[in-house]
Structure formats: C-alpha cells, structure tokens
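In structure tokens, the next block holds one chain alone, the form predicted alone.
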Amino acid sequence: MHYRAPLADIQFILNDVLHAPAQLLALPCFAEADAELVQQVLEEAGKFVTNEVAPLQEVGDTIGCTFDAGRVTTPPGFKEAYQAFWQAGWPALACAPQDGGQGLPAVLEAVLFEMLSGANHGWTMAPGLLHGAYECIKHHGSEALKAEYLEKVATGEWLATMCLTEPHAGSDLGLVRTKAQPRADGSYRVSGTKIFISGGEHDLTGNIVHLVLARLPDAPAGPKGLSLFLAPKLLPDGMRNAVHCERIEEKMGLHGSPTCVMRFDEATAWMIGEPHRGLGAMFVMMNAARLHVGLQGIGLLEAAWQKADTYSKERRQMRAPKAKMSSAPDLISEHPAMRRILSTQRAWIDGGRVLAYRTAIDSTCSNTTPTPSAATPRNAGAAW
C-alpha cells in the first residue's frame, strides 16, 4: 500500500481551524493567496506526491543507493521524479520571485514536505535542505556568491548539503578541525572530512552546493573559531572541485539517501559571511530546517496511520460486541480497543498539523506588515 496525500484532513485544519486563507490574504505579498489557490496548489502537490514520489518508497529501501570509486547512483526512478520536482517549480514554492521562486506562503512548503516525508522519506532527504540553503546563502552569502547560487539553490536545480559533523567530534562542533587556508584571490582551500552529510553525493543534479564548517589558521578554539565556507562539487568553470566521497553510511529505513562521508582535499571554497562567525550563519540553515523535522515526524505518523487504518479493515480476529452476533470473526477495525488506538493516533496527527501549521503562519505574519484595512476573523486560530 502506497502513501496517499490525506488532502481533506489537511485542508480541514488550514481552512476550519486555523483559517489560514484570511490571515495570508491580510499580508500584501500574499494579496492573491485566497482559498482558491491554495487549494489548487495543494491539489497539484498531492497528486505529485501520491503518484511519483510514494511509488519510490518499496525501491528506495530495497535497492537504495550505490557506491563505486567516488560515484553514487540514486534508487531507479529517483532522479527522473527529482527531475520532475524542481522543473515543476516545487522547491521554489516559497522562495522569493526575485531570486526564482514562487513568493508563496511558507505553510504551503510546510504541508508540501510534510506530505512528501510520509511517502518517501528518502527520497525527500534530498530537497530536505533546500530552503535552509537558501536562507543561509540569502542573509550571509556575498552578492557574487548569491548572483552564482542563490538562484540554482532556490529553484533545486542545484542539491546543497551541511557539512558539520567530523569523525572525532559528533555532535561537539567546538572541536571541528577542517581547515581553510586563504588565497590571494580571495577564496580558500579547504582541507577535512565530514561525515554524516545527507546528499554529500549523488545523480540527481549537475552540481552540489555544500556548505561547509572550518577553521581559519588565526582562529580561535572552540565554536567561536568557525567559519562557514561555500565549497561546490563543481567550479563555476565547470571544472571538479576537490570534494570527494569516501562511502556510504548505513542508516535504517534511508536507503534511499545517501548519506556520506566526505573528504575536502585543499577544495576550493569562499567564505558566507564573517570570519569566526560561521556557526551563527549555519544556525540560519539548521533552524529553517527544524520546523521540517517536525514535519518529518507528523508526515510518518500519517503513513504509519493509514497502513494501521488499513490493516484493520482486512485483518479478523475473534467477534466485536455488537447488537449482532455472528460465527465468523470480525474485522479488528470493529473492536472498541482498535477503534481507540486508530482514534489516538489520529488526533496526534491532527494535533501535529495544528502547531506545525500555525508555526508556519506565523513566522511568515511576523516578518511581513499586515494590510491595516484587512480583517482577520476572530477566532482565526483559536485552536492555539
């Protein structure tokens, strides 16, 4: 059984709930973000999600990526339906016109990737990052580093990684010791290796935008003394940078992401941002990042949800009470204990969309001027 988009339920919390249209239509930017796109957006995005992405899944974990000399090869029908993704304009979604995206709402990018993590967990590890790629090149990047990669990052024609962890130091970045040399150009050579990079290699896009966490020869010790640097898979010359993967790690239920050990050989980088100051621009990433894991976790509780709901409408086992009695067994979707646990499960699901969703709608409210003239209706919200 494949995952299939849950478009009612979805659209019962944006619209009776939390009454997301309205409050959107407040924003200027937002002026034609009515309940008629937004469900037509959603529409389209379900039935991308459900027919392209989903099919993946039973692939992506049973064959899952390839490793050989350097090279990783994605599941069969990976990069074909990636292909399909960003052409069609879904990594954009919510990226500003300006830099190629769409302008739209953030929520929508939030039910997007939540409803894409319910189908294909693996296969979604690669956009994963996108928009916290985006985020760090757009508030930290140079002007020629956002005229070369902002672009191709906010559309997905380019896949990004976060290159933090190093096999002495999980989770302690104040022990990182990746080294970046300055040259007289201005950029720098970076030497190291990081592991744990979800996406550090792969088939679905031409290039691969990684950003990477380093030390400068002056700096400090400790997490103070990291830099940020922006070390592509290929040079602006078309040339291949000196980033290489070593292998793939294994990691239950996402074999269809690589996620790679990676070596920087004296890679040519150039700085985002400040010196030393490298760690607050990779926050910008992993804290865009944070509300799509939460998403990740409401997208899997729905696909564990309507297996279980599915189950329980094939699988008999013994008589329920009921007002009828027969001989032969009942389904266990009939049974008072079933029926509760089902009904749990769901309202945790439906409880998740809520403060995901409202999360996202107002992150987006609080960096956007309302129109003093519009209305938002009383209760919008109220369930918060």
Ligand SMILES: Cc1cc2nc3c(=O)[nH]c(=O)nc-3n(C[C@H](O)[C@H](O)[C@H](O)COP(=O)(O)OP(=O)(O)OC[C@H]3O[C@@H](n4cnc5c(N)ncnc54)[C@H](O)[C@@H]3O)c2cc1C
Contents of the next structure:
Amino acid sequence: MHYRAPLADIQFILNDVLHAPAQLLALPCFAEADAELVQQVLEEAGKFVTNEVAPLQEVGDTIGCTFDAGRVTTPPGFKEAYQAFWQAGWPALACAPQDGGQGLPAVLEAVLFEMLSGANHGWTMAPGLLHGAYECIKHHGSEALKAEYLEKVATGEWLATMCLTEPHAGSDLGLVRTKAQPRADGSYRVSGTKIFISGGEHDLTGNIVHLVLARLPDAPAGPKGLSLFLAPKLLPDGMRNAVHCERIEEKMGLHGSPTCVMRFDEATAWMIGEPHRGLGAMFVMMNAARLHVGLQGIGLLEAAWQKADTYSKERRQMRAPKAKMSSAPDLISEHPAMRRILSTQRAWIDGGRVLAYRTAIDSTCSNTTPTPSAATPRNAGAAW
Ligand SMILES: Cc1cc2nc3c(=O)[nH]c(=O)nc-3n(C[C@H](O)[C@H](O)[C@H](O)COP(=O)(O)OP(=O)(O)OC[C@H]3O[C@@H](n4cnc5c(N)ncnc54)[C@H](O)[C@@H]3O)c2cc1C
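Having seen the form predicted alone, I'd like the form predicted together with the named molecule now, please.
Time for the whole complex; same chain goes first.
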C-alpha cells in the first residue's frame, strides 16, 4: 500500500490545536491568503503527494539511482515527478513573491514536506535542501549572485546542495581542508573532496547549485577560517564547471537519493558573504535542513503507522478480551497490547506535528511585524 496524505489529521492540528489561521491570517504579509485559498493548497498538495510521489517509493528504493562515468540517473519516474513539482510552484510556496515565490506561510511548506517525506523519503531529499539554499543566498549572497541564482533556486528550477562534509571532517567542520584560491576577476578556484553530498549529481534539473565550505589561503585554522562559496555545475556561459561526481554512497533504505562523493578540481566559484564567516552563512541553510530532518521523522512515523494500522485491521489472531468473547479469532487491532502500541505511535505523530508546525508558525510570526497580538485578526474563525 502507498502512503496516503493524512489531511484531516493535519488540519485538526493546524485548526483546532494550534489555531494557525487566526494567527497567520492576521499578519499583513498574508493579506491575500484567505482560508479558502490555503485549504485548496493543502488539498492539492495532498493529491500531488498521494498520486504522483508516493507510487514512486518502491521503484526508488528497489532500482535506486545509478552511476555511470560521473553521470547519475535517478529511478524511473523521478525526473517527471520533479518537473511537475517545480512547474506547479510547490518549492516556492513560502518564498517571497519578489523572488518568484508564492509568499504563503512557512507552516504550509512544513506540511508539504512532512507528507512528501512520508510518501517517498528518497525523492524528497532532492527538494528538501532548496529552501535553506534560497534563504542562504537571499541573506548572504551578493546582488550579482542573487540576480543569477536566487529565482532559479526559489522556484526549484535548479536544485542545490550543501557541501560541508569531508572524509576526515564530519561533525567537526573546523577540520575542513577544501581550498579556495582568489582569482583576479573576483571569482575563486575551489579544490577538494566532499562526501555524503545529498543530490550532488543527478538528472532532475538542468543545473545544480553547490554551496561549498572552503578555506582561503590566509585562513586561520578551525571553524572561524571557513568561507562559503557558490560553485554551479554549469557556469553562466553554459560551460561545464570542474565539479565531478566520483560515486554514489551506499545508504540503507534511501537508494532513491543520490548521496555523492564530489570532487572540486579548481572549480569556478564565487564567495557568499564575508571571508572567514562562511560557517555563519552556511548555518542559515543547515538550520533549515535540520528542521527538514524533523519533518522527515514525522512523515516516516505516519508512513509506518499507516502500514501498521492497515495490517492490524486485516490480521486475525487469538481472542481479544471483551464482554462477549468471539468464537472466531479477533483482529489484532482489538487486542489491548496492540491498541496501546498503535495509540503510542499516533501520540508521537501528533506531538511531532504540534512541535514542528508550532516552530514554523512562531518563526513566521517572529520574523514579521506587527506581531499577531498587535494586529486585528482577520478570518479569525476560519479553518484550513
Ligand atoms: C543521509 C545523509 C545525508 C547527508 N547529506 C549531507 C549533505 O548533503 N552535505 C553534507 O555536507 N553532509 C551530508 N551528510 C553528512 C552528515 O552531515 C555527517 O554524517 C555528519 O556531519 C556527521 O559526520 P560523520 O558521519 O563523519 O560522524 P562523526 O562526526 O565521525 O561522528 C560519529 C559519531 O560520534 C558522535 N560525536 C562526534 N562528535 C561528538 C561530540 N563532540 N560529542 C558527542 N558525540 C560526538 C556523533 O554524534 C556520531 O554519533 C549526510 C549524511 C547522511 C547520513
């Protein structure tokens, strides 16, 4: 069975537990986002996830991504689903309208990515990094970089990567050795090897925007000597940059996501932000990725619960204790021990949703003035 978008449960948390419409529709930036529009967005998201992305889960993991001489091919159907995804505007849901986005509340993006992760974790790894890359370029990129890359990343026309990890530098990014040599024209030559790079190479989009942590020649040792660079797969003149995929890493149960070893061979790059302050800029992307990993957890819990719940309502074993004992075996969902397990799963899912959606709502409210309490709630009684 495929994952089904659990819209009614999600709407219960948004409307009845968190009162999201009353809080968010009061903000001037969402003046256009009335309850009906948001409801429509949620319904369409649910349909896309259930009908387009969930059916690709099995082929994603059984066939997986394949590697041939530096090229990565994603599983059958992945590319078509991704093209439909970005062309329908889903990656740009919560990006600013001036950057090509739809300007809707971030909590809707959280709902979308929770459902996508539950439906097909491997496929969802590709767009999962986009919003963080968008925020990082928006807040730290030069005007020239923004003009070239911001809208393509906001809309998802081009996918992005986060190139931090090296063979000897995992949690301890202060050990990063990748080097960046300045050129006279203001660009840099980046050289080094990065491992575990999600979406490092693939056929989903025409270009890939790599955000890379590297060290300038005069950099101090440790994390305070890291700078951040943007190195695209294809340069603005259409030429191939010196960024090479060496292989796909093996990961259990996530074969639909190409996690790559990437070699930068004096690749052309441009600095994002200031010299030696790259880690701070990168944290904009890393923090978005961390929140995304939280949503993956909730999506996967829901996917597991859907399977367990369905099975428990089909499988009959032994007699369940009740006032009138059955003569035939009962469904295992009627056994108290099973009911406890299934209810515990549901509690984890609902608790996770409250935490994740609350975080998205609060971060929107704290980044927007006036605060909801100072504004007159519009559509206060409306439900999504
Ligand atoms: C699915 C997947 C996708 C990934 N995608 C990307 C990506 O897109 N880009 C990228 O750059 N990287 C990516 N990574 C790499 C990921 O960021 C690293 O795995 C992570 O930083 C940890 O590094 P490590 O695996 O080398 O573990 P290590 O740093 O070697 O740690 C090993 C263990 O020691 C523990 N440990 C380390 N230091 C401490 C400490 N100070 N105190 C207590 N415990 C400690 C860790 O928690 C861990 O359990 C990905 C990894 C996975 C699994």
